[in-house]
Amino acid sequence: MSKYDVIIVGAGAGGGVAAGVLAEAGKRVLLIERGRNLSFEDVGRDHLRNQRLSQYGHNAGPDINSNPRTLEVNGDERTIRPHEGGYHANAACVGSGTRVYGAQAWRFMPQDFRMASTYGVPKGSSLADWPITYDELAPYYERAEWEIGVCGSHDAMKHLPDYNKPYPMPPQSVHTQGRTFRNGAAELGWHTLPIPLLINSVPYNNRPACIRCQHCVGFACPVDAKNGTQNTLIQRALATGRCDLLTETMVERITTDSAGRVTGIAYFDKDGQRIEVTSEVIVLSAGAVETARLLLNSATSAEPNGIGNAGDQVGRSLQGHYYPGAVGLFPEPVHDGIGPGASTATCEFNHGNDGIIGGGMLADEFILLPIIFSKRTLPPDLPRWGAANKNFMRENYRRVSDIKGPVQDIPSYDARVTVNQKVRDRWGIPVANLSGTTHPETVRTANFMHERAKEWVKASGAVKVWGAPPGLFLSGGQHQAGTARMGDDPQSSVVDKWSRVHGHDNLYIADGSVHVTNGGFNPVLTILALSFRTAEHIAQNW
């Protein structure tokens, strides 16, 4: 049985970020990743199976025959694979979603810490406080920014407290697309900012810049300029000597000793061999679906219901985002082919909007492949198929182009993970059950945005405007979050302002799962900048 100082388990965003502060700060770390370290090739660049568009498989993990999830539908469940509807699946592999990501790297707002001081809690809703605030988390921020790497524009940041410190790049120059919702957005009198991305613009880091390529979101940078956990802080853990990463490797559970004390765990290697492994500390950081699944499948004779769930809060509170747009066809190209395609973001209505619980980002979008433009894109009166349907894509695919973004998920304590005894994984381990849906003031807020969209995209030229608002459904997703959340009370919280689960001195979380809520903004950001804080709690305090 071996034994490190800390065991970190997934290596994504938050597992990256503590694997390579805690080796650096001279702890002996084992980091421990389901899925595998993919070369370039390895996620290619097929059209049809991609992070982006997986109807059809998937390039980036989890693998499709070991790790299936049900879900509950109005009473009806289901056995789910990782590339089908209603997965919510996130990237497994080295890096996890940071491989693949469009990287888009937002803080958020002072508000998004207050919502509900701010707006009181709509009945039915779990919608809280943090316990931390914008200014506590404002130097992680900034050394997320830094050490993965940013380019943007500070100043432009007109929504934010002034930051104490620019941004280490400049934002990447300004395309077609960029330049028509920029005019449109000076028509109605609405700051525009260019977004702040995890992509070199410039040579940073010994790697070099972005050769703006139109394969960005859903599939990995062919010259490695974009940034993530796997070439920055994996690699400086990997570089002390004192991480060792196991890949193609499940965790089972948690273990602990006869008093409930957290010890190690207990995991299948690549041949399917079950080894258990000790340590001072445990950080889970397998994304807010998997770490409240490994929570609920390390119960104890002390905690039954699983471990840090004494307030049966493990697993409630799921949420996403919702992606409220509007799509317009204009009269002139508006698409080069200069990617990676997002640019321009109006932060307009995160907050103050009249009658509305927060609010969310609008911004233009990534390059769409076009397979997604016409399974996603097409306008509604068009035929899915045919010489009609031909002919728009050939005439039209450089000229239209649409604006989305995220809006604040008002949490439910219904939308919730739970674990399926009777459907199990490759490994023998019961799977997560996913279930419930956001609550119905998420629906009223992504109405509201999806209206300011069809302004935007009118205002910028469009001669056909068209895109539904959304209805109500589990709100998940790649930007999952909520499943273990912050707070000072164990009754409704999983883990304090310092990311250690309650009751246990030692066991700790570094992913989405421990926001409180989830922003009206990509999370990528928050989830590296908390996990630079808790991982330095960790060297400081262990």
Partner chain sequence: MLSAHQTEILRAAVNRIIPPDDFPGGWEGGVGDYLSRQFKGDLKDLLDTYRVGLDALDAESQAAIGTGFALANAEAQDSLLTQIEHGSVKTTWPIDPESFFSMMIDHSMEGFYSDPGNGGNRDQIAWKMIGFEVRG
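Okay, that is the form predicted alone; can I get the form predicted in complex with its partner chain now?
FYI, this one's just the chain on its own, none of its partners or other molecules.
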């Protein structure tokens, strides 16, 4: 008999929730993570090596010397390290992105689950409906909001059906930047709402309230008031005594019996030793790029093109978010130094935009590290050096603010993860290769949203507005999703409506890969909610 009922690969958003739910349901769980369990000090506050500015490295993994990928652009192939552009990194540590994220906690809208029916499918796009509805996911959104911990105002979420229960915590008090943009939106007649955040606005879950520091997104919380899986569901899993957590452990592949049925996984431990371990059920939660890589690297004679890949869908339709925006210079300081910075959003343009497919949410920005401000946010007509540059920094760091937001990706089959047999990582495993771009309709929607962002900044009193519209590229990155889509038909999807891989009774996926489309919102609350639903289903059926 196996020592474990369930093995979960990846201790990030989806994997952390699955571990908690399954261990509490009485299952013996093995949770495997390739990264480390990072303390606040480990994450640090290095302004040049973090998950917001990865100039020379980053602070939440993956290790930059062990995990290459290749990127293919117009037939040219480049090998890239994790902190470099084009790699599409999220994070790799206990909690993964949730250890250092901005913690925006958005539900998708009902229309986001019905994109093909609502808009039709543009030529060349893999736009599709989800096999589940918003209503089916709503109870699990609620679980995520309560069990991980969200602050916000359910009354203000006018773009959504009524909530069954309010958020467990009230929104954070509004600061000058938020007030400025609320007033601007009011001028335009746009409804705004406090951004729901996975942050304690008041003490919650035996941890204190946020101290409103300036190093939120991209860093760990100094008082542990930011809620991820590392300080909630993973702790609950460990507290049962039924969950073993292995860190710095790299899963190589899924193992199968001679008939192709999944039996367990093979991993490399901290010392590089290869070990096989079996279980009844396997849950892949390695994130959209790495889950696809695992499926493809686990080909068997029964499934020579990779597990779950009968319909040639694994790795395709990689999605993320374009993030268009606009920056404004205000006559008075808009930054009062109160973090995290992002406070106020509008959902006026997520749907119902004439002649546009989908849309997106817009919100004010997190406090920018001064070096990010210097590198990315200065007006294009400002000299890059000299007294004028220094003066602008000095006079206007607190007078500049921006609006931006995630645009609903219109997916393309060609935006794709494959594996590269010629390039291996530190363990000798073929690496992920990324290729293709999003569908051109995404760019059109992003341009539309860029114009709305400019309008908002202007109406809020900016005396100068800048920012450029985006071009065509591959989306993915920290919001990566879509590489093992959910659907009823095995020919056009990878998992069924319970996130079980087609053709397998005991292989599930609980991470962003299963998203059919990725909404016009930051994705993590949907990943967390789906994982609650999937894990509950596994607990009831195994």
